[in-house]
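Consider the single chain below, provided in structure tokens and representing the form predicted alone.
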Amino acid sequence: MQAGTRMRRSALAGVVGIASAVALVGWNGAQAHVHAAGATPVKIGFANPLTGSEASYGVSDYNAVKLAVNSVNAKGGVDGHKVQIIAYDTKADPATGIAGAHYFVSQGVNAVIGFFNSDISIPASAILHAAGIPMVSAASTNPKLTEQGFHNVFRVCGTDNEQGLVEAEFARNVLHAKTAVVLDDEEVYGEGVSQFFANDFKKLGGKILSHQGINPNLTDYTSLLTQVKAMHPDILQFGGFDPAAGLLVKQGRSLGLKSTFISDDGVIGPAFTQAGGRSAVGSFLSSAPSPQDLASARPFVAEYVRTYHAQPTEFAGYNYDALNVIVQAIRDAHSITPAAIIRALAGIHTFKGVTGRVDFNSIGNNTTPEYVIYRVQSNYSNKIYWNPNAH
């Protein structure tokens, strides 16, 4: 969902939990691989943030990777193999998420679940398209990861264009705004949604007062805002991530900007809330239903309560289902060779996972994601304010 020069902070010191038959992988090369007994195990790469200021996303991912690897091993495996899933960090840096797609190669590994971060995602892609490695993204969803016309990439999560069309249904349709002011933080994924935004609100009929991008590695937006305040757009819309969505939202207002503020679920986070405290609250945030919002993922969200004490956040229960896909790719094919699950993934129409059904289509994107909008309660909690999924 980067790119540019946006700075990192390790939030985190390491991963802990590591599961049987899981090998965890750092950017300095060291490892910790667990070898299943019997036959040659599927070899699964996973690829996300697992340290610096997007580490919560990427912790949660790597916990339900490992839910859904203990499940399947706990049977038998997959065709009598067992799965053992080499973990990436990628620190949402890349430089180092690309040096991961090398790494994987380099490994030999049967499949690809990543990477979490779309400008990381689509230079990956084309590395492990090369090495004719199927790869699964749970959360990456710039259109152009689908577009480049690479049979090995899929994805179960949904993408920008979508979630920037149900931001201008909800702007202009439930809130009937007229205009807007769209700020992004000229990243991939940000800027995407934001483009998107702005784009389908016109369409709508709304006008757009400005787009502009900022620097997310600020501390001070009030010279920004105070432009944006003297412009009165009835939005504030926003694509990127916490907590500069925070800042902006908090420092809006102070100066008094009562503009509606809408973001992505790049925001959705506690960041959010950290950073804007009681001005986030009433915010409206587009993302894919959080698992404790979906009636088929109950059992997925308990296990993981059970398993690690705390909730999964929203791309969670899409790592948990990109790992069964690839396993049902697996005994659908009845071969882990990369070849195999490749063509084998193609055809999957029908799988029914904890974040709903997969279907995938010719250029591998899933054809009935789901997106909905929250609104930040007084508690910071989020709860669906608008279902456009409803019937």
Second form
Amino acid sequence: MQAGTRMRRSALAGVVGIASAVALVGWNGAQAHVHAAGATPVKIGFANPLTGSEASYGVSDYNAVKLAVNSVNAKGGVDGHKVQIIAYDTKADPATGIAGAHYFVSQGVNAVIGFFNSDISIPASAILHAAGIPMVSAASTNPKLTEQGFHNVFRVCGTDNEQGLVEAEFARNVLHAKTAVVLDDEEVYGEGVSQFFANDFKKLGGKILSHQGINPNLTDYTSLLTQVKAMHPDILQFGGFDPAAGLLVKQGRSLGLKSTFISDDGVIGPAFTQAGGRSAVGSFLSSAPSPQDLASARPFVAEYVRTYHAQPTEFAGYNYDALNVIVQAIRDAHSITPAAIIRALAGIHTFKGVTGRVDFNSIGNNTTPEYVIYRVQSNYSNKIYWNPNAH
Amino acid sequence: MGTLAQQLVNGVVIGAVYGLIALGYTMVYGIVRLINFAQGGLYAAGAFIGLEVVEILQAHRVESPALLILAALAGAMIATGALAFLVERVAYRPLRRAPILSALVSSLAVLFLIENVIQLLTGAQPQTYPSLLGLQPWTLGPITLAPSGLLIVLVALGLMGAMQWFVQRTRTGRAMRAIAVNQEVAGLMGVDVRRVVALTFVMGGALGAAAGVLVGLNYGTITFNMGELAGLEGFTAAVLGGIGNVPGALVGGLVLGLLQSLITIVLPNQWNEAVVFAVLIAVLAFRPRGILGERVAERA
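Next block: the form predicted together with its partner chain, after the form predicted alone:
Let's see the whole complex now, leading with the same chain.
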């Protein structure tokens, strides 16, 4: 009832109404509403692509957050408050996703985890900033997100400049590559990683022969790849997501392109090897270590597999940590008001998460996440090939 | 020079795909003067139905690639033809006397309806075609060509020839041309207008399905929304060649494909679509009815 009154009062609710109603059917509907006797629940907004082409990541993230919530609530909640998740499906679509921020404001959430895609997280963070609601990002890696001077924005995962740098160091110092051609999908995330790779590759003494954009919805890249082949680069770096990456390696190899293929954690899902087939084998992908490869995440992975009979995807561990970081902040603050949570989040230091330590710096970035280079094996699994942090 | 030759090959292959999709637009437009935007949806439906046929046959231990490809093409063309028949009955026939804009919007609705049904049935993840023609492309000096690429070009040429023959040389083809000139009069002269119009849609659907299956075979990856962009490119090819003109569809497709390929030699890829569509505007400014001009009927 209370939510209903708020909806009517908010001018934006009308605009958001249809999108959120559609987005919430089936997701929120299935969510058991936990109300502890007496204490008000802590409402955490969770926004991810739960349907659409990036849903495999979003659903896994949602599962991970639910695991964390269940374990907190099983121990009586946080300071007597049960945790309640309000899920929102962004469909990985900016317009739909940004409407989610207004929806969370109208629902009076205490904190938000989201929004997966950088091009949604950045505008959404401005709306949450105006409303004074803390936002912890567990997958949006574009540096701009935390560079807007918003005191309410935090990020447990790494950033694209760190990722681009690891790829460049690997290409120059491990593969001893001299030349590279860079392609990106002209989206905030892909273009970001590619731009940082290109800058760092040049700084390390390499030469960028060409940097071009592609339309990720096309199926034929043969013309572009024919031009790439004629430049004979040592490296073909691509910033973007897996279906396009798979088509690029497949068509490139069949044209006789010999360059080593390097890409990012948008490509680490199974769609890359499905589309690329044998041509994907031997590709190098930069990513934070997946939960399965982290000793600290073993209990989390085991519990996840037991509960969902599936493996968690790349960002699931970060989402699990994001929820627990918020819970820790509430404990530190002895308050569930958004303003108090923001102050406590800024003080989070040496928090032990399943993905490693969480230390927020002055702009809200986690200073400890580490990137590694995976290699696609001949059985289509990914194996850590180079870890710049292991000495 | 090797690069230029390879770009010509690339352009012909992708152009043949555009040409096949354009044929579907041109058939329907040439006869009923409707730009059937559902064509992109029928193309995607054909790709998914073809994959289903291949998977069912492979489950029954059919292994001959030639047989699988033929079955996928035939199955997809028949089933998508039937789907197009249904679409015509439900979404166009009731609008036959309505302003043409109503039918146009209806065709857009059908495109999104088909897309969403595919997504509901198969999920949003891209689906993978088995590589039936072998992974190894042929190489001739600096040029490489996938066997499936050649298949696309041959099928496109074959279907274009068949359509041209059908429209110009058969009794039903003559009925189609008569309807294109004047539906009322054709009806008065004893042509079964409803039946012939329905057949036109069925043929358009079957052509789209053939393109969908061939794209699946050649590129290996199909997505539920593949019809949006491809439909737009096919429509552009049809307009470029002269919409309603059967050989024009293939000519338009090849011009568009070659243009896209050759532009990548001189300009960064992100300029590609901007330049292609600028050329389209220029061509239409000088030849408003496309490169080959006239509609089906005017050739008679």
